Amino acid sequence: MGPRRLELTLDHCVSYPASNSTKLCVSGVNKTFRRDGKSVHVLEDIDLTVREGEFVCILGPSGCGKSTLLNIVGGFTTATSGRVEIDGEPVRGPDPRRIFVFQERGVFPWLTVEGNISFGLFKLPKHERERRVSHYVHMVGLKGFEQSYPHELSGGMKQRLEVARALAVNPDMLFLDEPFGALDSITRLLMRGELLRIWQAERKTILFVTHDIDESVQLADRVVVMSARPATIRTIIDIDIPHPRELSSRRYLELRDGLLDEIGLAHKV
């Protein structure tokens, strides 16, 4: 199956049958800013559709504008021009409902492995904040350690936490900005296999910015291929491998060639 390219309007988003609802609908979204008196053109006519519960990876260079994307798609900035929904409403800024999970790790340091997951719980009653804690400390591989403070954690299990907490609001959608960069190669593979676990049990809908194309085979429903700066959607790939994914399999190395290709690196590793 080669690269398949989602075409919409500024008027009309893609549909899809119930089953397969359409959870975003990004449509004609430009982005400009103005640096030292000039205008910096980030992004330009960008469309994408994402179903509900999928896993969607942004792929680009460095710098080409996928953090600008994630951050309109959650609210933390506006487009110049087009229009982002989520299940059918206008966003309009951050929503509770839609949890970032970025590379700087946002554990707080004062709280335990418990206070950090029970923090955004404040309104539950007390048992079912303490049950919820219990279930995503066991999701994420930290049983024993709820007492344990960030300091006391390798970066792997600070990363998890991370992402416990984030599900432990029990999002509709998750934002995730190249949240494995900062770790070691193992503990990459590690928290990519992680991750997906945690995907194929709560099938949360994921939004992933990554500039690593292994990263993005390894773990997408598809990868959308953005351009340097100003960023367009060069095209959008459909990953057709079950997981878990054979990283040395014949289609896994066509794809990941593919995308190569696609960002003009083929021929340079």
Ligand SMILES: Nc1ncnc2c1ncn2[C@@H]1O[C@H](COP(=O)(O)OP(=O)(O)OP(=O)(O)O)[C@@H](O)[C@H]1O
The other form holds:
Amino acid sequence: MGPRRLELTLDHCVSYPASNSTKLCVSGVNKTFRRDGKSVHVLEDIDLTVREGEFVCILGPSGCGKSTLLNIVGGFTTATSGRVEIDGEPVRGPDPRRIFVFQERGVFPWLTVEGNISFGLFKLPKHERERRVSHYVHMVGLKGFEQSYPHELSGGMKQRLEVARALAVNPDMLFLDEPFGALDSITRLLMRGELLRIWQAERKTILFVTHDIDESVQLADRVVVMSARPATIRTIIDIDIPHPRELSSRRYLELRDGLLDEIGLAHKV
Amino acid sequence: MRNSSKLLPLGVFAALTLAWHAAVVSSEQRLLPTPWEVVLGIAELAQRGLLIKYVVASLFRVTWGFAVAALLAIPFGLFLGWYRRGEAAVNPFLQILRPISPLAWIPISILWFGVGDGAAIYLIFLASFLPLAVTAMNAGRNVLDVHLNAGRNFGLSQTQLILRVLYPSVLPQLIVGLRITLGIAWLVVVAAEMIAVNSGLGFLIVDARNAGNRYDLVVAGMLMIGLIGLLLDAGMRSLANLKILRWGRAASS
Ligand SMILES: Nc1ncnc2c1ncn2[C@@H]1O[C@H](COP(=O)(O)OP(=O)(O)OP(=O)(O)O)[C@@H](O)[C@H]1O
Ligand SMILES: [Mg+2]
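Please could you give me the other form, the form predicted in complex with the named molecule, since above is the form predicted alone?
In what comes next, the whole complex appears, and the chain from above leads the way.
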């Protein structure tokens, strides 16, 4: 309990020195929105470390600040105080090495499927562009729709398109903000399976915001549980079930119930 | 279905023409020329070489006024919409100018440019500038943040962002605005020509009345105005139907 301890709690990124595998380090991040003289304290002292190749879900009640945190890490918003480092360097803005996937609204409606996927590939030679487009069209199952416009696709297809557009630039991190929130439950399950398949094939570091407890237990290596506003990290739960996960296994149900308790919900509706 | 959808308007057109004819013939005072007299009037204008000359004169003024307005108003409006603070600063000014009919500018434009093409073109320019600027401003402001953020995320520079995100986003709205504004410009050119110049379809109408009450030529002029307005609109509409712009309609429907 001396001054040394104090120092440790002050800087998370220093107190857990970046090992080779640390991808992201968030330390003491606070965010307060000020507008019309009113201020909303959204994030309070957020400390979080994410390893390279890890799949981390951020779970929390609506309006607690999950999107805000993701936007700060993605470089679209600046924190009021605190540090965010990726690969040991402070985040200064959006970067093509880490792509933010919005809900399907993020696809460009004026471009075809092909045009969307190659949007970020403008620095590459033509043949490489074409190779990547056809690779990812195939990977997300949009073969035959290369020349279609987004308004000709279903919601799930648009979502896959956006994931393909993100993967095509070969980022090492993906930020997904409730990407499947607008989809029906069947498509949502299929999309989770596809995302896991892609993650296992390409080993990106993934930060995935959701308020769906089942979704987090199905996908994540670790689930970060946030409290209501001002959001702090209540706890971080390791999901120690190998993929593919059996959704009726004892461990799965245990972890899910643990999360329900953590969020303070009863097990009955 | 296809045939009847073409036949029906034709039938209505024929019926109305006949009704016009019957009404004129049966009334004692000739309040209007008959349709046939109008056709003869058009033929006479064509023969005297005035038809082509006046149509060209009107189109010339509309083209210049409209094109210059589009070239200035669209970048201006987009800039204001893009930098939202600029919009807040200029918007009250635009809103005051907006309810002023372009025709109210006729005395001033004649004062500045004299009687002639300059005054007419300036009026078209004024009539086109505001609606185009407002359309472009709204279009620029309506660019979705998710699209801009996605563009930045993929490493686009500011210029690339304008070319690859702003421009395609606003295009469908701009085309609609251009189409509506061209209609306005065509209305205004006729009015301007009645006062500010000595040629064009608007001039034809006042001139035909002043020089001997030739109402057949007046109505012939009106008919030509309608026909050319229709053609202009059809041209703009076919622009809006281009394949690359279809998403705009799909998204708004
Ligand atoms: N630009 C902003 N200006 C002012 N307040 C904001 C802004 N963005 C977010 N907020 C506020 O911050 C709080 C957290 O918002 P945020 O979008 O991060 O929540 P969330 O956890 O993602 O919620 P949800 O699960 O509903 O998406 C909200 O109360 C919101 O009103
Ligand atoms: Mg959110």
